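One chain comes next, on its own, written out as structure tokens in the form predicted alone.
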Amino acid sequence: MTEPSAQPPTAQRIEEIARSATAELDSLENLEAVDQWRISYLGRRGTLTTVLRALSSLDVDERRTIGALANEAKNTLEDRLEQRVRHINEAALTRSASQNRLDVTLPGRPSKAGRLHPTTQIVREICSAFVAMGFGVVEGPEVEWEHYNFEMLNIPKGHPARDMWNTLWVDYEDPSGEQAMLLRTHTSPMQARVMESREPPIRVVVPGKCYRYEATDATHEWHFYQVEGLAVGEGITFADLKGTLYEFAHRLFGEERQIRFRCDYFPFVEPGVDMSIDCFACQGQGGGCRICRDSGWIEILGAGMVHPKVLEKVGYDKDRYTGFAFGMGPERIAMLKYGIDDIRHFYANDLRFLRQF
């Protein structure tokens, strides 16, 4: 960079500044240095600007001649500046394109694979356990008729058992005026649908989502999954039910897990039982445990022998055929299997929770 001069401007001086500035500009390779060059020569206090300000010290004729040379030098340097900036930008673009050039022959970058939701994982594991015992897997509608959700399961209108399900009704008017539509409260309607469409023997499990209008807590949700099971044939007994469920529990939780059966009531089975597994949180000891409510046990499914009236409603001979049915909540199974202490975690969409599975 040439320092400003206090001497009166001359043609020779202007040519020297222009020549020196041009040579310096051509050697610059980045925009930061170019900007410093601009300030040094063309800025308010730059070398060439200082020369232009000194024109007032010359007489009129000299001022006209030297001023024209100075303005020509300024215009030339500004043009060279613009060309240099363009050259540096184009060179940078060329380097970038060369460095980041796409090689279409390279294999594609693998996209990040997602993972199955823990509920989906446990539903598949449950179904696999029963498939290994000869059961098939079927699915059914989540929006169901009252006829299948209640009446075909020995729960007619006015039956007190309907109080067990807090139902979400669908705003739909049946043309006949006899049936209402609802979000199914359990997967049990598929018992009737399967038996209507098949002849015994039947061995199926039915995974699916259910809905109930109720408050949520550590072990209850208003929407949840169930896996329903049904077996119908000749000579099926309660011993077959117990053997099947014991085998299922041992396949899922291991041979050492404690299992308990107790009598319970479900309108579509007779007799009915609930099946519980010792609480994972307190190891079956109770002691103020909020998961098992101090009982030491967590109920995971209800079961029983298919009620003769249910068999009759689908046209089966109740004197010839018997069967058993069961229904379980996969989320509760997952809570036991993985030590999860709150069912609400499954639907909170918290990646910190979901990534553990």
Ligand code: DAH
The other form holds:
Amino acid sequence: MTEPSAQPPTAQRIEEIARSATAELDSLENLEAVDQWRISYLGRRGTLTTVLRALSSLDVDERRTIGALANEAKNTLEDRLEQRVRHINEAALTRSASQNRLDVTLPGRPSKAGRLHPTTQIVREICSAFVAMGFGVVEGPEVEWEHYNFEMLNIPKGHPARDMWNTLWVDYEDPSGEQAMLLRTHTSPMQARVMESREPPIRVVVPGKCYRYEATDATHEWHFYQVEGLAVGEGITFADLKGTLYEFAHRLFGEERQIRFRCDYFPFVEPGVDMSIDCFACQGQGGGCRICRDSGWIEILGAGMVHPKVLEKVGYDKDRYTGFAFGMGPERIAMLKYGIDDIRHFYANDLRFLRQF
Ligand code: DAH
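Mind giving me the form predicted together with this ligand, seeing as the form predicted alone was just shown?
What follows is the whole complex; the chain from before opens it.
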């Protein structure tokens, strides 16, 4: 490296500086060294800068010729500097490319695909069985008015049937003071909402979440899903209800399934029934069967003919229209289908359980 010089600049001196600077630069292999070089020649106190500054001590003619030489040397060094930096960067790139070569024969890392929750899967399966029979799918609010959850379904205030649904009430003052708010205890309120908003013929299924103020155990959750069904039109009979649900049972549980209806009570249907399928585990043979508890039958849903009072409440002509409704718990259907022994598994978020579906 050349020391800054206090001597008056000469053509020879400039040439010398340029030559040694170039030689030095060509031997540098990393960017830090190149930067040091720049400071020592072209920096504020660099060798060439000092020479340029000393030009003022020369007379006018000399200043013109020597000045031109000095500027040319400066431009050359700056160009060389740029080239050197580019050269070093390219060399580094080539080196790293050859060292870290991509091995295309290495097996890839498998990416983990997520999956649908078992409840979502079974809800979709149930809905598609009905969609194939011409039903549409609608959804409704989980926070519901008492009016729809009970009143419109022929369960007036004070009616003992309200005890069938342990209700979670929402702390909200209705400005009119008439209605209380709750978390819907079933999807049945959507029957009234759908009928209020359209005219027959109606064929819908309503999947959705429901809530109950209940202690949990192997067969009870405080939140769970239901799939509701409703068909209303002219001339719909109990035979339509049976045929539709028979077809449904076959689609979900196999062609060979038998079904059984027994009387049951739900305030919004008349007559009301519960439907069972014959036990697919023991084929009705019993012998200590855990699934049907030796009864040979497994209850899977509640149903019935829409109560004339419900039709009246939504403003339908009860002498013209009839209909059927049904409701089921998809978790229960999945438990039967896949042999799951505790409903709490569904929402415990244990991946060991969820990954099995
Ligand atoms: N909503 C009833 C429940 O939660 C289930 C039900 C029974 C729905 C009979 C219906 C029906 O539509 O017709 O227990």
